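Just one chain follows, in the form predicted alone, and it is written as structure tokens.
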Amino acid sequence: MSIVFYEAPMSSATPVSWALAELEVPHERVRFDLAAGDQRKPEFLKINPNGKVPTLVVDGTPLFEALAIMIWLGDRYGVERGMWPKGDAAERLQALSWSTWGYVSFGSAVQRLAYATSERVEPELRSEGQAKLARQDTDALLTVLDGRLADARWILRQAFSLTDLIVASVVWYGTMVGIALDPYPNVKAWLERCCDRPQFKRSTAG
């Protein structure tokens, strides 16, 4: 199988890079300079018309959106490595639920917080009110995750899985935009375990 991975350092492609490392998937890597506009070149827009990384090309067929890529990697490589539940396993339902929770529910709240507070956003577009609402949402969601981890080291209970990787990548990004984890000791300890993995460190090394 031929896999080409289009990525950029410290971007939305970082979790996919982490997943590829955990699963030891052979692939070719194409690194973009986003500031230079590599992702907007016509030849890449033919592959991903959104002009974004991460993007995989699998035997000539494009696959984009980080969550879709990581679920596909789980199905294709993670099951045999014990890092993703097989299709008829009860844990599969939990894996899909928590993975989507991480990217859709928690991820959208984190993005709203980032847009409301980031110095990269024009001052007139920032909003203390929207930041407050986003923090209320992230607090409520982190309370849920903290409860999930109250009696387990990992989200699917038994061992580290791609579900942990997917959710941890969003929580880690949340800490980059100002979310404090001290009120959520179970989440904080779990994230430290995730980020202590050598594959994570290599993927975030730049």
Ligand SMILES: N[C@@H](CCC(=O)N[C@@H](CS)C(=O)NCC(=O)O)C(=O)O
Second form
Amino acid sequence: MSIVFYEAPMSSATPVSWALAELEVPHERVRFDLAAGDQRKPEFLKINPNGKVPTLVVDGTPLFEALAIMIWLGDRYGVERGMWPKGDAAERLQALSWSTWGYVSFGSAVQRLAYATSERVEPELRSEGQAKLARQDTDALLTVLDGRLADARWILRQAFSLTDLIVASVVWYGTMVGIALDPYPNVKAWLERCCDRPQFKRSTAG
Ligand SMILES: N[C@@H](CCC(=O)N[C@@H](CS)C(=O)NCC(=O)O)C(=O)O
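For comparison with the form predicted alone, please write out the form predicted together with this ligand.
What follows is the entire complex, opening with the chain shown before.
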């Protein structure tokens, strides 16, 4: 199988880079300079018309959106590596639920917080009110995750899995936009365990 991975350092492609490393997936890498506009070149827009990384090309077929890529990697490589549950197993339903929870429910609240507070956003577009609402949502969601991790080291209980990687990637991003994990000791300890993995360290080293 031929896999080409279009990526950029410290971007939405970083979790995919981490997943490829954990799953030991052979692939070719194309590193983009986003500031230089590599992602807007016509030849890349034919592959991903959104002009975004991460993007994979699998045997000539484009696959974009980080969550879709990681679920596919789970099905294709994670099952045989023991990092993604297969078929109709109860654990697979949990894996899909928590992975989507991470990218869609928690991820959208984190993104709203980033837009409301980031110094990269023009001051007149920032909003204390929107930041407050986003924080209410991230607080509620982190309370749920903290409960899930109260009696287990990993989200699917037995061992580190792609589900931890997917959710941890978004929680880690959340810490970078100002979410403090002290009120959620189980989440804090779990994120430290995830980020302690050599594959994470290599993927975030630049
Ligand atoms: N929802 C997309 C987000 C992808 C995304 O926003 N990628 C950014 C890098 S963090 C990008 O490629 N930006 C380039 C641009 O917008 O020109 C995913 O999860 O894959």
